[in-house]
Amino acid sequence: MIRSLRGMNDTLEPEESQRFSYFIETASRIARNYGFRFIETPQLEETALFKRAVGESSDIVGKEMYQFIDKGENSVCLRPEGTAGVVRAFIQNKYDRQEQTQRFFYHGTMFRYERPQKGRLRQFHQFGCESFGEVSVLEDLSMILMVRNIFDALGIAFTLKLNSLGDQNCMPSYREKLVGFLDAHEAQLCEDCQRRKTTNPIRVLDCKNAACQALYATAPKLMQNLCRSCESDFNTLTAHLDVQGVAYEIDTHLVRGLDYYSKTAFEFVSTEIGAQSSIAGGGRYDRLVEFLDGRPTPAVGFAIGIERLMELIKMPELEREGYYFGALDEHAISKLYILGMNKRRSAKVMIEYNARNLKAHLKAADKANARFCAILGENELSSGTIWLKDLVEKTESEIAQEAL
């Protein structure tokens, strides 16, 4: 028997597929309320896109991408995250030449070759939003509030963590201080941190090695080395979060897992899925459009890993909806099918193709969570009517087939 690949699962069970659809519908509705519109980008992109955008020092590019040479001798890969593709589309379609702010949301499949575990798969789904052209930190605030609104709507508890990564004015001097600290403690660094020290030093703060984390407790803090502009933006952000009643923790080691962030970085974490784990994250990336050969454009975004949320989503009680159509006699099936197909133009309809007794049809309609059970038998055929039961109001009637 051929089985699915490890870490690539089916979304098949009714409850799981309902939760997935409910998340997409809820998050999409809230994103539209914030002025975002849907974008779909290809699952397959040039490898160079992610090497330049995500950064070759990241674990995603260095260890996790599904990369191969296609039949045209091009180096391509399955997308490991959503932002780079949206930025590529933004530039390719010349939106970087327009002065109007552009806001997009997306949802789709991503791929990373990593060790599968609960809530972390090799093929997984992300929902994300990207905003281009707005330099105000209030756009960062809107992103955070949008994620808060999504999680509130889904009944998901969270803790918000914040940091500022500075910009090109204050990051270089901080990087020098950090590298000096790392040089002084090089013998204590893990292999990954020794590599990151030369490729992207700030990424060492994200190291999960316990010994490294203990060491970095005494490392220089970027929050204490911000320039006046970055410090002002961060203070404005936290002041507005206070006004909005959003609790947060400042985490000076929060650098995110991708190289393109600057200034605001945020992460939503949950303790309801075992150890404290990230369920959403994002921040500002004002230089990424320029890095990918577009015109300098301020930008900010976030992404939510959907699989991590599946067990946390609190589903509303599903209301009965639509019609179940059933026939009592074999020779009524053809007419029943015509009536059911006509009704599908205006309502959700399930048609049973086999003749059954009334009790069996009512049981099937109840299992399908239908609001109405419509039955056609010999008597209804001769009278031009159809028997209808409202499974909520518990009422029965016979109506003309044309009135249906």
Ligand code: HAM
Given for the second form:
Amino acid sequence: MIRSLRGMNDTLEPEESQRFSYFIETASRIARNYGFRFIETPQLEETALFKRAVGESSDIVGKEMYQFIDKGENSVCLRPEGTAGVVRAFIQNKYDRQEQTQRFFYHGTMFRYERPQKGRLRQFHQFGCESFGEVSVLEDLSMILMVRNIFDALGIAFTLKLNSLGDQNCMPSYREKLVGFLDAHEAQLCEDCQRRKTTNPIRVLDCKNAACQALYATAPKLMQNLCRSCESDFNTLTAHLDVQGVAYEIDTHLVRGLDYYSKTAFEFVSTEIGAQSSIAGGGRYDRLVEFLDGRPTPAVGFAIGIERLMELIKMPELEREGYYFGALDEHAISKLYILGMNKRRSAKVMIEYNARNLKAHLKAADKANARFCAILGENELSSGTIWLKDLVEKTESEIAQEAL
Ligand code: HAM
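Now that we've seen the form predicted on its own, could you pull up the form predicted together with histidyl-adenosine monophosphate (HAM)?
What follows is the entire complex, opening with the chain shown before.
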């Protein structure tokens, strides 16, 4: 038997697939309320896109990409995340030349060759939003509030972690300070951090090694070294979060696993799903459009990891919906089928192709969660009617077939 690849799952169990669709519907509706419109970009892109956007020093690019040479000798890669492709599309379609703010949402599969475990897959789904053209920190705020809205609508509890990663004014001098600190403690650094010190020193801050973490507790903090504009934006953001009643933790070691961020960085974490607890992440990336050869355009976005939410989503009570059509005799099936297909133009209809007795049909209609059970037998055939039971009101009636 051929099985799916490790870390790549099917979604087909009724309850799971209902949750999945319900999540997409809910999140899309809320994103539209915030002025976002749907964008679809390819799953396969040039490898260079992710190398440049996500960064060569990141684990995603360094270790986790599904990268190969295609038949035309191009180096291509299954997307490990959604932002790079949306930025590429934004530039390629010349949206970077427009004045207006452009807001997009997407959902789809992402691929990272990670070690699979609970909540960590090699093919997983993200729902993401990207906003281009807004310098105001209120857009960062709106993004965070949108994620809050989505999680509230689904009954999901979360903790919000916040940090500022500074900008080109304050980050370089902070980086120097940090490297000075790392140089002074070189002997105590793990191997990975010794490497990070030269490739991307900020990355040391979220090292998983306990000894490193103990050391970095005393390292200089970017939060205390922000320039005036970054500090003021961060204060505006937190003040508004207070007004909105959103609790947050400032986490000065939150650096995110992708290199494109500046200023606001955030992560939503759940305490109910084990080690892979990050359920959404995002932040500002004001330099990325320019970095991918577009006109300088400020931008901010986030992505939610759908698989990690699945067991947290609280589904609303399912209401009975639509019709179940059943025949009592073989020769009523053809007419039943025609009536059912007509009704299908305007309502959800299930048609049973096999003749059964009334009791069996009612049971099947109940199981299918239909609102109405419509039955056609000898009597109805000759009188041009159909028997109808409302499974909510518990009423029965015989109505003309045209009245259906
Ligand atoms: P990210 O933090 O790498 O950010 O991923 C976002 C979310 O995707 C994570 O919080 C997690 O829920 C989910 N996720 C990541 N890797 C896996 C995996 N292997 N298995 C299951 N779920 C996973 C980004 O991807 C950025 N593009 C977000 C963004 C958009 N920033 C700005 N705009």
